[in-house]
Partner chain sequence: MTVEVRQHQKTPLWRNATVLKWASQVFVLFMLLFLFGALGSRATDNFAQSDISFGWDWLSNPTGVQIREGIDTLPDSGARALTVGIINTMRVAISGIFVATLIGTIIGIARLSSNWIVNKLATVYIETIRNIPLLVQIFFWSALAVGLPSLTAEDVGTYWFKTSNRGFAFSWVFPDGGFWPWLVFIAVGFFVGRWLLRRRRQHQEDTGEPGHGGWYMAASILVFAVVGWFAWPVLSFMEPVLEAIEKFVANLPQIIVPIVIALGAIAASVWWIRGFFESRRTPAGFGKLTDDDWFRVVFAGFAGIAIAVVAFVIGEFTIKTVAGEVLSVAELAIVGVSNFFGWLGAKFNATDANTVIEGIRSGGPLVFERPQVILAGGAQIPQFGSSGMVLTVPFFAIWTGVTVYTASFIAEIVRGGILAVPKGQTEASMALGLKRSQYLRQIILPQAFRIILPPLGNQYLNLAKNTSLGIAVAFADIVAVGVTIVNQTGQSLPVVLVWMAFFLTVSLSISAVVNYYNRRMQLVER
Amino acid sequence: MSDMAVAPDLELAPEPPPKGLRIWLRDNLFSTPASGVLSVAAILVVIFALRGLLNFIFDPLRRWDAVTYNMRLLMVQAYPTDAMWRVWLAVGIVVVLLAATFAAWRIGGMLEPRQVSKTLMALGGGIALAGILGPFSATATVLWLVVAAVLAGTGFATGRLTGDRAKDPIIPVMAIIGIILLLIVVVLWILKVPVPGKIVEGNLITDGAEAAGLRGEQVKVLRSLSNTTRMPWTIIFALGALAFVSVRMFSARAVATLKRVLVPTWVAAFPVLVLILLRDPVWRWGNFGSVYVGAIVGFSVVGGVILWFVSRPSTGEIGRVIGGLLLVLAFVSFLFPMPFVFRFLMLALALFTLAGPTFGGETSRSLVTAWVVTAAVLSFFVFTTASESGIDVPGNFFLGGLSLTIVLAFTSIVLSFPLGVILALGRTSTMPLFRLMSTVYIELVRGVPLITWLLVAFLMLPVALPQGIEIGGVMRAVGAMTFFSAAYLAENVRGGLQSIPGGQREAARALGMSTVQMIVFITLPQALRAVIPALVGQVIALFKDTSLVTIVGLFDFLHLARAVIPAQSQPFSFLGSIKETLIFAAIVYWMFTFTFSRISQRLEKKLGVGER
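Chain shown above in sequence, structure on its own - the form predicted on its own:
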């Protein structure tokens, strides 16, 4: 009997689930009679709300020319026209640094074609709905529908042409951003925006200087953007793209070197751009030689000796005692009349001394070198800040509008973070004095609204300062927001510290680590990683809270949109345009906060927050 081969049972692949528009609607919107009723009601609410919003935005009576005509006022307020190149240069430097950073760290990643397809089709559907519901003419409605069809068709083609690779991440995110920037440049050169004009004796005058004092009918006209706006943006985007492509072509060794350069460059960029490039200080080098050179030399020598002593392993706890005494002496120095550079150098030396026992040892020479460089750089920036600004503007600060909002927000964020970490460590400390001081500060500051602290800084702080010491309004606002935000950051960081298992602390002690080493290298990095969502939420809240400075009279972005532009009557009247300007301000605030939120989500995903 011959052997007979038996065919094995083959497992067939499961049939794909049914799909299509009807199936999706049934599963997501009309699965039950109740959900169907609720879905219809929600759709009607969205349609009526969208129709009302479009009618408001595209109403011919809306004064959007109040925004477009005053765009420069909203961005930089009274910054001189002949110095605007400084603003464009600062923006260009930031864009180039961003592009180089994205390229060096390979930021962006890849997208799946199906994600891009769904996004484009949804965007096309939204534009088509807006074109149908909006108060447009037949020609404009057709144009909206054409744009919607192009987007939807592009999305559909993207999903179809990729076929089996639709779920593979093959589309670079940075390529999409490059296309968007290219489209923005094209729009800048073809866009026409509404601006006000006056018809005087049959002639249309759209320039504010020429229209001042002339009586006539005020009308709105469409004009292209000026070359002083679209040309700088075109050059900036081109330089950013060139920087990105150039860095991506670097070798691995060159990229590693660039990374080491970019980090200190970013640290120095903000003070250099704000205090030197935009402020244009009038340096009086005679004062620098008589006061600051002596301070640099004296503190470098004395500080170098102290740091060399406290960083030796044999010094032990005496080093921290010396650092504590220097910290007390630094705070006491603010009560006596002396040059500001001495106060700041004493405070910096106290912090270096406290860190000496932790970061010293074999790196004592590097610590001393870092102190000498810090003393020189800090003295130079104090000298620069004390110098008069060469930018001639009304008021006591050279920036206004959105630029002032950005300076207030980022300065407060940078200063409040280390202070919040110190307060969190103090509140979790085993030393009763530090724990009590931190607790009292946090509870006192959090128990009072920010607007109250702003009023305290503007009304009561000048009375409490020693004679001869004056602090400008912007610096008072920065101080109030810094101390207020630090209290909330401290509680966020404290929550992260308490989430660290006690076994890790015991392991650190078993390895012979000191308390400071355990905090710096073990617990604090994990605590900060765990509370990234809360920290970014605090950053977003602080950025929006900068709008409160309008109460104390600073000409920030919201103050100009809320009070200045709607009160303009000359050369063109924008009385009653507060709705338009406030909507524009809300959109700008949303753009910044949404960007922060997306960056936070990508950072959380990269670090695996909540996953491991």
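Under this definition, the rigid core comprises the largest set of C-alpha atoms superposing within 1.5 Å between the forms. Numbering follows the first chain given and starts at 1. As the structure is a computational prediction, the values presented were derived from the model and not from experiment. What changes on going to the form predicted in complex with its partner chain:
Annotation: Cα of residue 264 displaced by less than 2 Å between the two forms, core superposition. For residue 507, a C-alpha deviation of 2 angstroms or more is recorded between the two forms after rigid-core alignment. Once the cores line up, the CA of residue 227 ends up less than 2 angstroms apart between the two forms.
Target state, the form predicted in complex with its partner chain; input state, the form predicted on its own:
What comes next is one chain alone, with no partners or other molecules.
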């Protein structure tokens, strides 16, 4: 209430109330007797829970070596060792792209030293508490306390050194992330983790291949990480930092160019990464020459002529009619046996033709060029997916573990995006049948749990598909999750579309834009920008939902953690280690979703303040 006092302009604000631990405690924990009782109870709960947790984690009987020994299994499952560079390359590309994006768009913002100092001191306090409560030897306790003191001291120093500027946002978030990454790299080089070993005739064997089949007492030993893990991470983080710093030093003009390049790069990165990870196609030149070269040349010529014709300014409606007919043809093509590449090219050509009258005209030459490039790229991707892979793998899909989880989540979200947008447009359309169809789809899909859709994909899809089309387990899961997530996405996008004032549409109409042009240039860009936080929320939900594929028998991260590792008995036995692996899985999932939810919150704040 003190701030309600009426003061003349020039009078100084009253001194802030005095600070101190005692006063803070009084205000925040013991303001009333009831609150005091509550605080004491809560403190007891914290101590009890923390102690229980620490006792659980540091119990010598815990099999944390089940996690460390199986780390590669958990991450990439049966991915061949000599192809691991592909995984590292993919991770590297993502990290460097992220760093460049962050630098170019200046994402991150600034923190107040006061906040940083507070967080560090709280962290130090927490670690000190853990050191005291945990079941540690005297030396270990001292070590914990030293770490705590260093953290708290750094925090204290940050607060003191910045002095007057403690409340100004002067510490860049990216610098803190950089420091954390540096610390991670350092830890990777000095960390020792428990690994299993067998004592056979007095010799300690830790190598799995060697230990297989041998009998002996199983023990745990502490070892540092192997170079195959810590070296790639170090290099990748160094490259990321390099990318970040160099982009920051670019001129404004170079950054503007980079921004223009980065968006298509991200779009292209997705299929490229999938290709790097999953495909090393065997180049069957005969097949390629007969089918693919023919397809590319044929479709380029035919498509080029059609597109050139329909995109002339005078051919408006005829173009749309031709596009509609091509669309029918493309649908029909899925019912008859023919190489997949024809079907996809037909579909793409139909979409191009439909778009032609709207976006053609002066730019018809670039439209034809775009078509030829699309046809070639599309054929290449169909070729690489349809031909055998040169990567020597057991089974027909070898990616598993966390990488499968990530691939599932991102493939589904990327694929569900266009479908969701179309459904949202349908649901907000003025045309009653489109509205009806979209509404039925959205409500039907959202009304039934994802697991039933996954079961539908696994129980029913195989029998409903035309002969000659087979869809593997992973693709079925991706399909089910795509259709599911599209319905939710549609509802989010609908929110954005409805938030656009009607005047925007009227203005577009008054300028003579067609419906498609209005959607592409005016309503959708605004709607999507408005729902970005909700879309990130959708990504989080879908990422968590990928765990459901374990029920239909895919070897995703959770399945390995819950069913595979706790059932291992050779070369080392991890029978019954399910709690350890589940906790590890929970932590990994948590780190991903928590990061995303924080990003979403920041975006919400940023967009809420509005750059308009």
